[in-house]
Amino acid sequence: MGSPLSRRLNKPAEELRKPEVRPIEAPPPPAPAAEKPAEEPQGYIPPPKRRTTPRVAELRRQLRPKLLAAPSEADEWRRDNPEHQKIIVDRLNLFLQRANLQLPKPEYDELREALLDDILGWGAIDPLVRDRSYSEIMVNGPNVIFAERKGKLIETEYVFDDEEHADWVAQKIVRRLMRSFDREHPMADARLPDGSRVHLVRRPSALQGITMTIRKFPEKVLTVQDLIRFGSFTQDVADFLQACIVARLNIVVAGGTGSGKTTLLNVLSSFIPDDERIVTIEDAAELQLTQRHVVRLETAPPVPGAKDGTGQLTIRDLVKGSLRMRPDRIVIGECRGGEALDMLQAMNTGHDGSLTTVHANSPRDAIARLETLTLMAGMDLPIGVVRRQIASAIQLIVQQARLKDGSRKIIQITEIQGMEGDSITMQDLFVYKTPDHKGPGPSHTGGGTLQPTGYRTKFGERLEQAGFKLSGKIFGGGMVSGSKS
C-alpha cells in the first residue's frame, strides 16, 4: 500500500494543485538497514563513503519523476544552468508544501542537491563527470565507483543509493540517444553531451549491478603541439607523420585500452587537408575534426521492441555505405570485426590516405588482429590472401601505449614493407627508448623518448612527390641496411 506520503507523491502532477482535505504525517526517518561489509583485499582500506541518508533517499526516489512533465523533460537542461535549478527548486517546493512536509534545513539543502544532481546531472558520479581532472569514471555497481585522474586508478567516495539510482542515470543517458538499455538490451554504447563515451551493462551479466564505464576527452580538442609537449612524441615524428598523412598513406593505430588510440587518431586526422572530403565512422562519435567537409557517421541500434533487428546499422553496414558517399578519406574509429575487410578491400580501390584503431599491444600483433578480424566478414578467404591484401593496403602502424607512470606514448612506428614467402614483413623507423633499456623492443616505462632507428622509409619518393623532402636526421642520419622484423 505504502505510506501516505508515498501515495501523495504518486499522484501525477495536476491533483496536486487540489487543495488538501487533510494534512500528511512525514514519515518517521526508516532505521538504517544494517549492510554486510564487503570483502576487500587484504591490506586494502576503501575510502569512506558519502551516503544519502536514509530518509532523504526515498524521498529522493520517489519525487525524481515526480517532478519532470515527462521522463525526458530536462534530458537537454543542464545542471549548471540556474535557470533550471529554480524550475525543479520550485516544483519540489510546491510538492513539499501540498504533502505538508516539513523538513529541518540540512535534510533539504540535501534533497535539494540530490535531486538537482539526479534530474539535471548524472545522479552519484555528477561531480566526477564535472571535474575535468578525471579522465575516466568506472561504475562497478550501485556501491563502488572508481575514477582515474592523471593516469591512476582511485577508489572514490561516492556511491548511488541502490540499483535503481544507478538505472535512473543509465536511462537519462541512453534516452537521449534513441538507445534501450533493459533486460532485451543489456548492453549498450552511448555518448554525455560533452562527447564523452559510455558504455552500459546490467544484470543478469553484471553481476554486482549495473556498470557504466565513461571515457572522458578533454574539453579543448588536443592538437599535434599539445601531444609534443605532454612528451608523446617529438616535432621530427610530427613532421613525418603529417608527411605520411598528407602523402596518402594508409595508417593503423594500434594500442591497448586506455592507451590513447583516439585521441591520436584525432590529431592524426588534423593533418588532413581542408579540401578533401572525410568520412568517420564510429560505434560512439568521439572524434572531433575541425575540417570543414566532414560527414560523421554513427552506428544505430534496432528499433526498440523490434525481433529482427529492423533500423540497425553496424560499422560494416556504415563503411559500405561511405563508400558510395564519394569519400577522399574513410577514417573508421575503431576495427572489432569483419569491417576489416571491407576497410582493407576500400584501401586497395583507390581510398588510399584512411585511418583505423585495433586492440593490439605490438605491431605484430596488430597484424595478427587484422586478420582474425578478415576471417570474421565469413568470407572463406585463404590466410596468404588476408595477409596479401593487409600488406598492399596498410604502409603505417602506429603503435600507441600507457605506460607504468601513467603516461601515453608512440612506443613504436613500424612501416610494413611488403610479403617474403607467406609472411608480411615489417621495420621499425622509430622506437621508445629509455637510459636503462636493453633488448630491440619498446620500453614501457617513463622517461624515455621516441628515437629513430636509422631505417629511412620505402616511402620517401612518395612523401617528396606530397611536397615533403625530410631531412636524413628524422631518421637517424641516413640509409642503413639491416634485417627485417
Ligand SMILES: Nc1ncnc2c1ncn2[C@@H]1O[C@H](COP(=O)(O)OP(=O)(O)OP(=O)(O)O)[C@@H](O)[C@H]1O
Given for the second form:
Amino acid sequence: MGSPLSRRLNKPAEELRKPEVRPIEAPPPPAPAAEKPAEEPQGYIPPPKRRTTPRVAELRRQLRPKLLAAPSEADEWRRDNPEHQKIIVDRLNLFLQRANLQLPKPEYDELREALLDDILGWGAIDPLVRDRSYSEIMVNGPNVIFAERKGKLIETEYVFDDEEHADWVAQKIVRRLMRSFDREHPMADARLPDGSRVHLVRRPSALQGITMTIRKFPEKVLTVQDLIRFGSFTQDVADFLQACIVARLNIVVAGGTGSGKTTLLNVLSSFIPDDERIVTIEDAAELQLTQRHVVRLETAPPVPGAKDGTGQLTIRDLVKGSLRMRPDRIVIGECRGGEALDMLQAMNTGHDGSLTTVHANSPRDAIARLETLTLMAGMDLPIGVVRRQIASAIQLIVQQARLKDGSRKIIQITEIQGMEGDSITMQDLFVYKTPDHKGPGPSHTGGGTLQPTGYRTKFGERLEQAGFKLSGKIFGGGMVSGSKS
Ligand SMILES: Nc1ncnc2c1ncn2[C@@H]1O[C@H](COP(=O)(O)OP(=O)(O)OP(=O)(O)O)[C@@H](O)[C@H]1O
Ligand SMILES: [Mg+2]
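Would you mind giving the form predicted together with the ligand, to go alongside the form predicted alone above?
To see the whole picture, the full complex is given below, headed by that same chain.
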C-alpha cells in the first residue's frame, strides 16, 4: 500500500514507543459511501445496509493487525470487558496520534467501535452474535448477511467491508481451534467460544466469497416442557416417546436442515434413565445431556498439514470404537455416511435403545436415506439384506419439520412394522394436521396439532414391560396393535 495514509499507519507496534516528528498531512476527504447496485431477485427489496465509510473501512483494514502484538493476542479477550477495550482504544489513539490523524468525532467513534468488533468480537456480525434473540446467522459473502429470529429468516443491515474483512473474522474463529481455513482447506467446521456451531466455505467453491453459517448455541437447552409449550407436540406424545425410550426402542429422528432434529434428539435422550451408560457421537458436539454417566465423543479433523489424514477420526471410526466402550445407549448426532451400517449392526446385536437423526423429509424418505447410507459403507450388500437390517433394527421414525410459519414441530410419528416381500411396511401413529388439510400426509402450515391416527403401537407389550401402561386415548382410542379400532 503506497498511499500517504497507509505509509503513516504502516509502522510496527514497537516504533510507537519512539518519539517522532512528522508533518501533519491532511487526511483524504471522506468519499461518499458507494453502494454497489446489488443483483437481487425481482420483487425482493433488500434492507438498507449499515456500511462504514470508505475511509473508516480503509483505516479499519490497516489498523486491525497493527493493534495486536500477535494475531492471536486478543483471542481470549472479551468484547464486553472494559479493560480489554481500553488496551485496544489506547493503542488506537497512539496510532492516530503518531500518524497525526485527527478524525471528526463521529468518524472516530465509528472506527473505534469497528476495531473493537474486529479485534475483540466477530467483526460485522458481532451484534448478531451477541444478541441472544438471533438463533442463526448466515453470511453469504461479505455483502449479504441473513439471520433467524423467532423462526423468521431475514436479511440484516450488516455487511463486512470486503472479503478480507470476512476472512479476518473467519481466521479468528478457526485460529482458536488450531484449524486451517485457506486455499488448501477451503471448508472448515468450528465453534465459537460460547459453543455456537460454525461452518465455513470460501472461494473457489463459495462463489459469493466467504460463507459462514452459525447455529447459535441455545442459552437455555430446550426441554420437553418447552417443546410442549411451543406446540411442537402434546403431553400425550411426550408420554409415548418417553415410554419408547425407556423401553429401548431404536429411534430415528428425521428432518430437513435446521428443522430441530438435534434439539429433539436432545429431548429424547433426556428420557434415558440415569443409571445407563450413554455414548454420544457427533461431528461437532451439540448435545447437552444432563445424565452423569455420559461419554461425549466428537470427530477429529486431520492434524493440520498432514496429507494422509493423520489424526482424523470420523463418525464411523467413533461408532465402531464406541461398541468396545460397553455402552448401554449409543446416540449418534447424525447419520450421514457409511456409519449407518455399523449403527444398524449395533442396533441388531443388542445395542438397542439407540438414537440418531437423518436428513430426510418423510419417514419413507428416511428409510431410503438409510439404505443409501448403508450402501455407502462399501460392503456390497444386496438391497434386500439392507432393507431387512433396517426393518429389524429400527422401530420408530419421528419426523421433525420447520413449517411455513417458521415454527418447528413433530409432524409424523411412524412405526416400522416389518417387511412385506421386498418392501418395508410402516404405520403412522401420529400425524400433524391443520383444519384445512385433507390429504393423508401431514400438513406443512402452522396452526395445527399432532393428532393420533387411531392406530395403537405394536410395541404396547414392550412398553408395558418397561412400566408404561399407556391409555388407548393417547392413540385416539385404538386398542388393537397395527389395526384401527
Ligand atoms: N420445537 C422447536 N421449537 C422452537 N425452536 C426450535 C425447536 N426445535 C429447534 N428449535 C430451534 O431451531 C434451531 C435449529 O434446531 P436444531 O439445531 O435442533 O436443528 P437441526 O435439524 O439439528 O439442524 P441441522 O440440520 O443444521 O443440524 C435452533 O435454534 C433451535 O433452538
Ligand atoms: Mg443438527
